[in-house]
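Below you'll find only one chain, the form predicted alone, shown as structure tokens.
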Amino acid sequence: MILLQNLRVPLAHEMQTLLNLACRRLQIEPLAVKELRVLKKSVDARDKAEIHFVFHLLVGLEDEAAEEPLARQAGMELHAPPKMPALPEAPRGRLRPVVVGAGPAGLLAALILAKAGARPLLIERGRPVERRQADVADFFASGRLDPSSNVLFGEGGAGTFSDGKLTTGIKSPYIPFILDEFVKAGAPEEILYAAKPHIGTDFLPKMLKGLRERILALGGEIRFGTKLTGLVQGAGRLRALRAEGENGQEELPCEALLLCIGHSARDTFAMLAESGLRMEQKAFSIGLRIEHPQALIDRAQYGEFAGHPALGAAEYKLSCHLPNGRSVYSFCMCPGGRVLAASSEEGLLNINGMSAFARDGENANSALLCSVEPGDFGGEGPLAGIEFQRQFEKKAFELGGGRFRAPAQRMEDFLAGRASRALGALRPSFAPGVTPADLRACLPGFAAESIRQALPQFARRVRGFTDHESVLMGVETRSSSPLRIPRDKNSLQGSILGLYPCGEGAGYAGGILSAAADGARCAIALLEAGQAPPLRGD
């Protein structure tokens, strides 16, 4: 198919408009076109007076043999779609591999292993997404936390209750395969071509069930409510794992373990440290969530086109580097979304944002995060970053008044350095509820001051960003893992042979798509290694 790039199209258009533009560019008649496919669609809002869409199209002709000479004549090229690397066959006579964690990394790793015929066992400490949704709804309504089934733990991982963004800066040969599998499992088809694809919390559960059914149909096994509690080693290699599930403790023979536990499995990290797995401190970020009326963001980004049905809810991405050496940036911006409690431990409050696919809520929200370096942790050892997170999550919980209510502050009060007594006209979307407060009490001093310095800079780029209607909430600590599990650059195994650290929790990914790609990469490395490479004496 012929690749046509950078076709400018008005906001109000039909597929016929694209066909006519393509034919004009190629100087052919519409009847010569057999197939017209959107490869990429983006919004160009640089000129607020003339916002338009930009399309990359694939054109297939009735006469396929004419495509190459026509493309050459028009100074264009044929599209060569990236191909998923061939899967190695699962080695015979080996124990089936075990995947721990049913987040994006774990699900894609299990899917690839199942497609290769390896019959993987996937264990997940949380519950299936259907039950998890009910547990989370109860938590939002009552403030009662289930430590095993919440916004962070359960099928789909932390990404299940998010905006479902699929943007990533990585270049991976597995991404087209992953997106295709997501669509087959129930994700919206437009994630295949949207410049900033997202799934939304409403489509994510359907997609997760589709992936689950696919893994099972290919011979895999999934055990929910099953937590990894220990490793059994011999000669520097993994020999078995201990797990706790419905039937109590059990020991499972295991030569190959894909560790996809996410960034919040703190008790599992402690067990791994005790088991001698090498881990190290890693930089991460801490900060607040800001909430605006979505209409304000729409006006700032789209001007007079704000509210145009073809555009949907506007978003933003902001960052700055301050004279004090810190970076402050927006993260996980959720247009038309809501803010929610994303805690996994009693007495500790962490917050996050989510939105449905339509992004049709009245408010927009985003994290505003400040960089944290290992030198800030105030402790030694790989788990020091976790203790740093806990310290400020505890302060936020107490500042909110308990029951996982979030402390909140009006923008003008935060900038002035005074506590809020009320929150003004904006209705915070946070569940289970908010308490007016002074957010400096639940942030490190350097983070509060850095965010205060960054806000005026952001207001110069997004008009109204520091408007009196906006509200800040705290605290957000789980944007990424505060530790990394080193792995060999070739085999991708950790310091214990047979153990493959994957995804966000291991410090090698950030977001749904990059975590899924890392899980795919580790699964293929496992297959290529024959599950467990032989040692001398084996």
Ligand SMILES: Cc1cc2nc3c(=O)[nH]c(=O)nc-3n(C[C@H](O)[C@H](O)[C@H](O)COP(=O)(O)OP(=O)(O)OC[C@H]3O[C@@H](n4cnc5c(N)ncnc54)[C@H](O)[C@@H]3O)c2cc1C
Given for the second form:
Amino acid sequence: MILLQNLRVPLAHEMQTLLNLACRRLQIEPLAVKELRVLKKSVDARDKAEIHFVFHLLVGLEDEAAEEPLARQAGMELHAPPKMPALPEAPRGRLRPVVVGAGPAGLLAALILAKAGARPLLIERGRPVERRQADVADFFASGRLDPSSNVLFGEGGAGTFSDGKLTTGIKSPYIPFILDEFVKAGAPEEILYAAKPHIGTDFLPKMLKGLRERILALGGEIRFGTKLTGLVQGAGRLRALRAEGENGQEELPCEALLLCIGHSARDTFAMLAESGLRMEQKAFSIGLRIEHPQALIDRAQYGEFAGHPALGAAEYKLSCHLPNGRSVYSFCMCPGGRVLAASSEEGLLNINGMSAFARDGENANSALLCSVEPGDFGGEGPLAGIEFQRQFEKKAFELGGGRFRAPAQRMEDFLAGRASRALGALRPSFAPGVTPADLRACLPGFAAESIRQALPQFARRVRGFTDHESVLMGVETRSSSPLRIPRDKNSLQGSILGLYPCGEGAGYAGGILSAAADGARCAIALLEAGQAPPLRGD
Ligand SMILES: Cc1cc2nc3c(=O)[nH]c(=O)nc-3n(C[C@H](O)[C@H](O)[C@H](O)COP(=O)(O)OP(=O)(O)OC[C@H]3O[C@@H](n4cnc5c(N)ncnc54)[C@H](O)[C@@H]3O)c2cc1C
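Mind sharing the form predicted in complex with the ligand? What's above is the form predicted alone.
Then the entire complex follows, led off by the chain already shown.
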């Protein structure tokens, strides 16, 4: 197919408009076109007086043989679809690999292993997504936390109750394959071509069930409610793992384990440290979440085009470096979304955001985060970052008044450095509810001050950003993992042979797509190792 790039199209257009433009560019008749496909669609809103879409299109001709000479003549290229790297065959005569954690990393790893015929066992401490949805709904309504089934733990991992944004800065050969699998499993087809794709929390459960069925159909096994609790080692490598589930404690022989436990499995990190797995402190970020009326963000980004049905809810992405050496940036913006408690431990509050695919809620929210370095942790050892997070999550929980209500503050009060006694016209979307407070009490001093300094800079880029009615909530601590599990750069194994640290919790991903890509990468490394000479200790 011929690749046509950068076609500027008005907001109100039809497929016929694209066809006419493509034909004009190629100087052919519409009847010569067999297929027209959108490869990429983005919004160009740099000039607010003339917002338009930009398309990359693929054109297939009735006469396929004419594509190459026509493309050459028009100075264009033929499209070379990306190819998934070949899957190594599953090694014979080995124990089946075990994947721990059914987040994006673990699910993609299990899918790849199953496709290669390795019959993986996937264990997940939380529940299947249908049961998990009910547990989370109960938590939002009552503030009663189930420590094994919540916004962070259960099928789909941390991103299940999210905006399902799939933007990533990484380049990975597995991404087209992953997106394709997501769509086959039930994600909206738009993720294949949107410049900033998102799935939405309403489509995610359907997609997760689809992925589950595919892994099972390919010979994998999934055990929910089953937690990794220990490692058994011998001669410098992994021999078995201990797990706790419905059948009580059990020991499972295991020589290859993909550890995809996310950034919040604090008890598991402690067990791994005791088992002697090498881990190290890692920088992350801490901050607040801001909520504005979505209409204010639409106006700031789209001017007169705000509310245009073809545009949907507007987004923003902001960052600045401050004279004090800290960075402050917006993170995980959820247009038309809501703010939620994303906690996994009783008495500790961490917040985040999510949106439905339509992004049609009243408010826009985003984290405003400040960088945190290991030097800020005030402790030694790989788990010091976790203790640092816990300290501020506890303060936020207490400030909110318990039952996972979030402390909240009007923008005007935060900038003036005084506690809020009441909130204004904006209705915070936070479940299970908010309590007016002074958010400086749940942040390290440097983070509160850095965010305060950054806000006027952000208001220069997004008009109305510091509008008096906007509301800040706290505290957001789990932007990424506070530790890293080092792995060999070729074999991808950690300091215990046979163990593959993988995904966000191990420090190799940040977000759904990069975690899924790391899962795929580690699964392939594991398959390749099976074909190589036996590991040391065999
Ligand atoms: C509310 C929210 C919104 C988000 N929104 C987005 C977004 O829009 N876009 C985006 O790219 N990213 C988003 N993220 C981040 C994204 O979800 C993560 O980056 C991603 O899920 C990390 O994938 P992972 O597989 O490495 O780990 P996780 O998704 O954290 O999965 C780890 C899994 O391991 C399980 N587990 C942990 N310990 C054990 C154990 N001992 N035994 C068995 N199982 C265990 C957990 O229960 C969990 O299911 C969001 C996160 C949250 C919390």
